[in-house]
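Below you'll find only one chain, the form predicted on its own, shown as structure tokens.
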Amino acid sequence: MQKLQSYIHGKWVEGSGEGVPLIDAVTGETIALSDTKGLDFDQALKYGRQKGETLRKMTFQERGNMLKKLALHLTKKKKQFYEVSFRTGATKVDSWIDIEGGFGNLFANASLRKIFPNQAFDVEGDPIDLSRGGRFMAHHILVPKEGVAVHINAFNFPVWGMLEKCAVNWMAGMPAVVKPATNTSFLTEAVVREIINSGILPEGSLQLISGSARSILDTVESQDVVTFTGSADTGRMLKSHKRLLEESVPFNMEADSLNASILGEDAKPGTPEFDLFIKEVRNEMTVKCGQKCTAIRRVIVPENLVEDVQIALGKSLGKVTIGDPRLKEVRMGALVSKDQVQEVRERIQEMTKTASIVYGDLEKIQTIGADTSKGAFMSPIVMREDNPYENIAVHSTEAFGPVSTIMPYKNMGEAIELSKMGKGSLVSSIATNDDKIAADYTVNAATHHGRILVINRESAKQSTGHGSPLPLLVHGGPGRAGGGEEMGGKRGIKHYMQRCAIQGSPTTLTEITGIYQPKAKYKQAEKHPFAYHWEDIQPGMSLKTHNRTLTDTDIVNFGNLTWDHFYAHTDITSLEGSIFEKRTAHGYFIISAAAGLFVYPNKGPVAANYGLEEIRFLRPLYHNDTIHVRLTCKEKVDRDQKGTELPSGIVKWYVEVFDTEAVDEEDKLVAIATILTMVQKKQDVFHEIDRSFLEEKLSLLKEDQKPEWGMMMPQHMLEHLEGSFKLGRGLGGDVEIITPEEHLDKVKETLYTYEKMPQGYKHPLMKQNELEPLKHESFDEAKKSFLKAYDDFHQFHQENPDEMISNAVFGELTYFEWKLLNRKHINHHFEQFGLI
């Protein structure tokens, strides 16, 4: 029997023992053996800490793009994971949540790179002035911890459970050691194997232990982080581990959760909210066979609607087909194992000492395409507890399967109290179209739940549902639920970073944080800051402008232009009792005038004004006051190339407006703002193309020169490029655009990137696996004809500047876009022959 392998120390290894059988939940067959005997977990942790340096040194943008690349790669391979997932008892819908939901976590966390600075660590919050003069200050930074994230996961989500945690620690710059639950570890192993084979993650970023790892916490250190998902009993045992206490190792736990869903008093039968409520409860009972930490366990309804809910839920569950999850007609598969079925039965028996089963049968079950004697199948079970205040088993016992209990409430106060009797849950929900009821429940129940969803007709179509944790929201809950937090967007990433308060002068903290701090020393720019590309702009780079006097006419004209006729600008007879002394300049006129002083008029790398983040007017300015401006780079934020824009980044500029003639130092600064500009990045991937460049490279090209890839010889290459120039001025006749219209925009956008053309690309209009016949009699003639075609191309477009010429792959192209294509194309083939 084949053994599962673990991936540690940079290689796939097997244990030395006999192994534990892993069972197909549907057929009862043995899939593989799990064995970790003899594996050195201490060395695995040390290896992760050592190799983690590569991940720690990457910027947030690099980590985010890495996650995005990994998510795209895994999405292309998803079909193979579905086949494995069926063996855990999961239907296609169940598997979609686990597999593609896990990939979605990678995508979502990758997008967070946009809100982090362009460096390996984060700067948190606002600067704190520790001195009256502003020369001694403090800030907080967060740096990646130098340990490993040890993830001990549950059996129910072998893919999502791993990736929702790893996506966060990878974004923080921390490697992971994943220990999945043994009985579904074969699916986790399949995904990890594909991740490792992709080569996208730096080595050491991910290690896998496919089986038991009882001693894994024995050597954790203070820089490590441990997360656990599973039963509260196991979680408490791990949390009290001697090593965790000695080393003060952060421990995050997600445990049992008796989640409650409340039917609002207004949500009577016949309302959309009643139907949505029934649908939500049914889904949470049957998706993953109710084996979800967020599933609805307690169904709390108005006492006069208990019978209605019981009947409606029974009818809805009656339509659920159970059996082989591979079959399209099956809506609920199997539990993870027969042992799990037995455990759920035992929990039900505990609760039925006071509650009664009103739907389902523990002994009888009908299945499609499966043998109930071999698979871990179970009927959905609905119980009813009419006295939930005295009979508390329903608030303390979780049957981790397709089981929910209906219970009554008299008023919203009782509903809130009953929800709290679960002693802390991951999620609660309420179905109501009355926002006052929703507000009452949410505010008063929030202390006992990690997330609360309001279900109503307005949000129904877009709602992700009661049981769906989302990457950008906190996933965790108080009390019984473990008191931990996972995911939560930027908040979650911080769990894997060390917060450190830093103190010093503004100039020193500017250098440490990479963000300009007010009152730091300026770095006088040698030329106008707007004349630099994004890479060459540095925080602190600054420009002082010349002066401008604000005239009475300026203020009146600005009011007429904007229709802003506030009395301080227009009616100087009404200033008595106000803070203004005479005709006052509009605040936005001051900022506009400031822009007029610092904006660089020439065309350059600054592509556009990107917005305004903050603005403050510290005191009024009056007519005949004179101002000057200090423009300083505050921060740089990387940005993905988008659409038909050349690659660019965002620069945040700190704008200080000064009253030039103010006597007192405190009165000089009159306004501050942070403006954003989109600044083009330097193009240093391709050689720019002009005739002298072409002549120089052609002089180096030999007729018999061998290519570094592909079949072309030098003359074939020149004639191919010559043909491209001719196509670029419309000499190709009616060109058929072969790219599907729905993909055309995305394909054209690739012209604007600084990414090279792929080697060995087969152009769809060229012969495949054979060379085109040569057109020119000699190599020298081909050179001359190539240069002439280049000249003719540019002359044509200079005479016809608005002409659009079709390209078979990229569609209709402007002169500028043809030049982008030619630059990539010529660089590609010149590199093919070693000319560049």
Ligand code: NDP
Given for the second form:
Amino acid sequence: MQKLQSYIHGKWVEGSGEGVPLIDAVTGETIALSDTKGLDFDQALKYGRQKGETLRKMTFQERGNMLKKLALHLTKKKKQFYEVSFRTGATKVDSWIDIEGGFGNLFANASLRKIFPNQAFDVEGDPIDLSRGGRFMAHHILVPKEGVAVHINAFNFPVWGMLEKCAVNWMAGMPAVVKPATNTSFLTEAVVREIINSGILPEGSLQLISGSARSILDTVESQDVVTFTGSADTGRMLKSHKRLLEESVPFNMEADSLNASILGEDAKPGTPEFDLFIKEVRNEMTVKCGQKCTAIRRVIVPENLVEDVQIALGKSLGKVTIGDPRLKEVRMGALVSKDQVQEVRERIQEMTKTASIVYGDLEKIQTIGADTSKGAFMSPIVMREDNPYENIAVHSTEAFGPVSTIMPYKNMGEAIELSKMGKGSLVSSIATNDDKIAADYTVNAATHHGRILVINRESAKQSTGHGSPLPLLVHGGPGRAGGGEEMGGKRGIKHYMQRCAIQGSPTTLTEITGIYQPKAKYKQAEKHPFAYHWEDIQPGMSLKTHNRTLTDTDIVNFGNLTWDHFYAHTDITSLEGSIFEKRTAHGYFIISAAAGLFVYPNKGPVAANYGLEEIRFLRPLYHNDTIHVRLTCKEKVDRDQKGTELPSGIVKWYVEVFDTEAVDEEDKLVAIATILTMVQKKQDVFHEIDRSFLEEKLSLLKEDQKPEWGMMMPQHMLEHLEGSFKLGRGLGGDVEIITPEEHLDKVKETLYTYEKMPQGYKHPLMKQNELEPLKHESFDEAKKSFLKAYDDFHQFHQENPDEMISNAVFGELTYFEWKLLNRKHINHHFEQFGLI
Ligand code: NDP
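Here we have the form predicted on its own; I need the corresponding form predicted in complex with the named molecule.
Now the complete complex, all chains and molecules, led by this one.
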């Protein structure tokens, strides 16, 4: 029997023992053997720490783009993982949550790159002034830890469980060693193999131990981070591991939690909330056969509605078909193993010492397309506990399967108390259309739950449901749930970073953080800062403007223009008792006047005004006061090229407005703001095309010159480019656009990027592996015709500036877009012949 391999130290390896069989949950067949005997876990940890340097040095933007690329790659291969996933007992819907939910998590975390600085570490919160004069300050930075993230995972989500955690540690700049639960490790292995083969992650970013790893924590170090998902017993045992305590290794635990859902007193039968509640409970019981850390185990309902809930839930569960998860008509597949079925039964028996089973049968079950004697099937079980205060087994026993218990409450106080008797859960929910009830429950129960969902008719259609942890929200809960927070957007990423307070002068802290700190020395720019491209702008780069006196007429005119007739600007008889002494300039006028002073009017790299982040008016300015402005680059934030825009980044500018004539130092600064501009990036990938450039290159081109790729000879190439100039002025006749309508925008956007055409690119309408016959008598004639076609193309568009000409691949293009296309195209072919 084949052994499942592990990926350690850059190699696929297998253990030296006999191995334990991995069983198909549906058929009982052995899939492979898991064997980790003799594998060197210490070596894996050391290798991760050493190789982690590459990830640590990448910027957040680079890490995010890497995650996005990985998510796209895995999405393309998803079909193969579904096949494997069925063998864990999961239906298609269950597998979708695990597989595509996992990839979705990579996408969501990749997007977080936009909220981090354009560097390898994060700068947290606001600067802290530690002196009166503002020359000594502090800031907090977070740097990636130099260890490895060790993830010990549960059996229920072999893909999502790995990716929800890895996405976060990779974004933080940390490598991972993943240890999935043995019994479903074959699915994790399939995904890891694809990740490694893709070559998208730097080597060492991901290692896998496909099976048991009892000694994995024996050599962890203080820079490592350990996460655990599984049973509370194992979690507690690992949490108190001697090595973790000695080395102060952070340990994040997500354990069994007895999640509760509450039916609001208003949600009576016949209301949408009642139906939504029943549906939610049924889904949470049956999706993944209830083997979900977020599943609803406790159904807390008003005492007069217990019967109604019991009947409605029974009816709803009655429609759930059980059997071979591959079959479309099957709604619930198998549990992970027969051992798990046995374990769930034992837990139910503990609870039924006081509770009674009101739906389902522990012995009998009807399945479709499956042999119940071989597969790990069981019926959903609903219990009822009428005395949940005295009989507390329902609050402490987790039956990790399709099992829930209904219990009554008298008033909201009791419902809250019952929900807390689980001693900490990952998630709770309440179905109510009364927002007062919702507020009462959420605020008073929040101490005991990681997340609370309010279910009602208004959000029902878009609601992601009780059981879905979302990458941008906290996932984890207090107490029994482990006390961890595995996800949560930026919060989650910070678990893998070390926070350090940095103290020094504002000038030093500007250099360290890459963000201009108020009162730091300015770096006087040689040109106007708006005349620089994105790459050449640096934090601290600054401009001091000329002066402007704000006149009475200015203030009156601004009031008339904007209709802002607030008394301080218009009525000087009402100033008594106010903070104003004279006719006061509008705050927005001061900011507008500031813009008038600092804006560089010429067309340049600044593509647009992107917005304003903060604005403060420190004291009033009156008519006849004179101002000047300091414009200083505060921070740069990279962004992806979007739509039909040239590549650009965001620059945040710190704007300080000064009262030029103020005598006291503290009166000088009158307003501050942070404004954002979109600044174009330098285009240094392509040579710009003009006639003299073409003439020079043509003079270097020899008739028999060999191409660096492809089969074209120089004359073919010139005739091909001549053809595209002709097409570009509409000489191609009726062009049929071959790109499907829905992809056309995306394809056109590629013209705006600074990415080269791939070598060996084959135009879909050109003959493949065969050259067009030559059209011109001689090479010289081809050169002349090429230049003429170039001239004609420009002349045509200058005479017809609004003309759009179709291109078979890119659709209708403007003159500007044809020029972008020609620039890429000519650069591509000139490179082919070593001309550039
Ligand atoms: P375990 O707690 O036994 O295992 C969870 C993970 O820990 C697995 O990867 C397991 O590896 C590993 N592990 C166990 N012991 C050690 C150790 N000494 N050193 C290192 N790693 C260790 O949970 P199970 O998966 O067996 O499930 C048992 C019960 O846990 C379920 O019935 C359910 O009640 C609960 N559970 C709760 C989950 C939740 O999210 N709330 C999720 C899954 C389970 P290996 O598989 O190789 O033993």
